Amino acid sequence: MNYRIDRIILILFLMFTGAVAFVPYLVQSEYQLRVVTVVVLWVGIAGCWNMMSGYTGYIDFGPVVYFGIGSYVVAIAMTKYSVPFFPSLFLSGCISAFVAFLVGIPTLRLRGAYFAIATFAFAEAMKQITLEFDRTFNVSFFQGSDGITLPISNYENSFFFYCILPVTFLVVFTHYFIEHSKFGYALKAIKEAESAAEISGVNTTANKLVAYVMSAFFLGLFGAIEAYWITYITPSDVFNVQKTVQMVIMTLLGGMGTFLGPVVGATFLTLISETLGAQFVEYYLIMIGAIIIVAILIMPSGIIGGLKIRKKLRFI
């Protein structure tokens, strides 16, 4: 039942999707188009933080790294090596991978606590090395905290919609295939119970760095796209802890380990505080907190989380 009822909501969000792509065409400013990309973007970005930490349980404070090391890679490419954008955008999508394969086999030992604070360091050290590297050895290459500005681009506010809108359903439908899959649910059996999935005979360890690879890859795309977007990165924006934390707060208010949780969360967080930030310039921020606090103690497994709940209910 609860099969047939994704099946539905799925063919439902590839309609939404599909009915999104035409924003361009139906918005009447630019401005109007620009909170709709960060609405995607966001859900984007919200949805990698889930597909690890949601379905296995592990704590993830360092996501943000893949998404500095994917603006750096594409930034270093553009204007060192004037490689063109897409083959840069694929380029760090894969080392942000890479990278996540060889953090992820020592880190993913760890449980708890010491898992948390290990990525948290992580993404620290990785702040520190890309302001220090250059005045350590005394050379040109992360541009330390001056940062880095890339070409910048003829293209409209459109273009990056529309690279950032099929990353962001590609997010989604990995969600969907680890909610009806072997590999899902050995990472929810891994949330439930480790030590006994692992006597099950679950590579826990395998089944985790999957996850965390596939998080990271397409952190390093988002991380891409919204470098050559902006046009302008420094350690201390694209390593900024804050992203992080907006995560890992989008995906509780939509529901952790559920696809669409993400979608829900960071669309609601985004709009909400677009809202509020162009009406109460100096206070938007405690109203946010006030939202987001009362939202958590209703609903404290999330949106989506508390509907399932709900839904439940009546049948008993």
The other form holds:
Amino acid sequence: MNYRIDRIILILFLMFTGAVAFVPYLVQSEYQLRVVTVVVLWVGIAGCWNMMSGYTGYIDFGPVVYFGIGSYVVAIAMTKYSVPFFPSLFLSGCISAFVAFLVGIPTLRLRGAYFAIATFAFAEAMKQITLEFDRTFNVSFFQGSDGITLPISNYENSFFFYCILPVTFLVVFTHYFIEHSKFGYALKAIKEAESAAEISGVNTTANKLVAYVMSAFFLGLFGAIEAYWITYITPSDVFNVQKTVQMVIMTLLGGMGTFLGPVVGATFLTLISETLGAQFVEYYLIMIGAIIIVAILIMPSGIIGGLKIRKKLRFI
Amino acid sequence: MTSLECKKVSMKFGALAAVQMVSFSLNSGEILGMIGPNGAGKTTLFNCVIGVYRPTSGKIYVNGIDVTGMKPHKVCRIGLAKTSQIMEPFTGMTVFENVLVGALHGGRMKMGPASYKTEQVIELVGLNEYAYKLSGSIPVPVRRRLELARAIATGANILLLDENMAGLNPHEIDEALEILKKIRDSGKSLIVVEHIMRVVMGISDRIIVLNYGSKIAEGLPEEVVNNEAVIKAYLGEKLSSLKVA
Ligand SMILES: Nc1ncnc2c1ncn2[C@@H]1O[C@H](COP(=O)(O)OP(=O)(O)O)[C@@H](O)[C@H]1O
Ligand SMILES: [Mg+2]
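Switch from the form predicted on its own to the form predicted in complex with its partner chain and print that structure.
Next comes the full complex, this chain leading.
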């Protein structure tokens, strides 16, 4: 019964993604296209955080670091080595994933707040490294606080929309895969009771590491696409802790460890920020803060999380 | 055939020697009872065997393989599973899914065969009516059975049961005993830690007794209950209830 609902949701999701693909032909202005692109981008970014923290319960407070690494890899590859965009993009994902692999081995041993602190510290450290590296070693590589200007493309917004949509689609689809796989049961078991998972045969370290590396891979892609889109990056922008906070809030609003949580949370938050931001320039942040507080109070498990409990749905 | 062997296993927590030079072996198809007062080191010994703790000294062999210091998931896949005294179900999952985790990961199975195995184990321990309930919402006696089911589903041939019948009423204990016999008859070896003497005496082929971390006796059930040291350390007050039973 629930499995059938679940299939229906997947089909609806595929149809919805298909429909979204036509947005560039339907919008009335570049502004509208930009908003939709930002929504799709944030659905994907929030999804990356959910993939790791939502399912394993390990609160990563430095995911932005992999976004930032992606931005810098694409910028350096394109400007310093004249690598074309798509190979650079792929390289961004791979290097982010590789760094996550190295960082994950020691940090994923830490539990609870210690993991959050370690990941947060690592993200801040990367920001400082990109800021100070050139001055310290007297080179011109990361270009410190001056930032890097990427080659200006002739591409329109729709090009970036079509870069982001498939990656976001993959992220959400990965969630669907997690929900139905052996891997997903390992992650959920780790979240519920890690030592019980361990004695039931779950290789906890390996499974956590895979989730962490996957999430970093996709974050690297998003970082790279956004860097090419806005064409100018600085350490304080791409490693901004604000981005981490946004991922966390969007996922919490939608529902942690749910398939559709980041989709709903990111769409909701991006759209209300846009609408309120346009109308109440001065107060909109306060209003958004209030909305978030009310939403969390009414629905502690998030929009989808709450629905899941109330309707006894297993996989959404 | 020996399925589990402990050689001079010791475990120290700082100055406290929770387990001291304990040696014993478990034969295949055997039920070994383990008794001893609270704090004797039974749970700690189990945790050393499955790899939650690395013993301070000594060696542990599971199915002939040296597992000393190995991680629990590896020991589990070599063939040893445990139910915990402090139950830890995956509360956000259904009973079925809890057991499925054991089959998928401990048993290294694919989804299809693992689901099939899960159904069988659920049938074996009589959890059918709870299969699709969330494990956080089931009563304690059912949770005890769930712990057992999850351990069986890993396919391990050795099961360590740490006070798996604590809190059960006499009727539930009888049911649990029947289940244990079925498990034994399916070819598994068990170590059963229980305080209820009726259970230990009724089901064990042999019994070992721990006190202050050391093994103070080992033998057939009737030998052990007549052992002076055991009566002094543990059975003293329990013997009367045993004679009634
Ligand atoms: N993680 C631990 N750290 C320190 N002491 C412990 C720990 N676990 C158990 N102990 C101590 O080891 C002794 C044996 O405990 P335990 O193995 O739980 O006994 P039993 O299961 O036989 O009741 C007790 O004195 C207990 O307080
Ligand atoms: Mg104990």
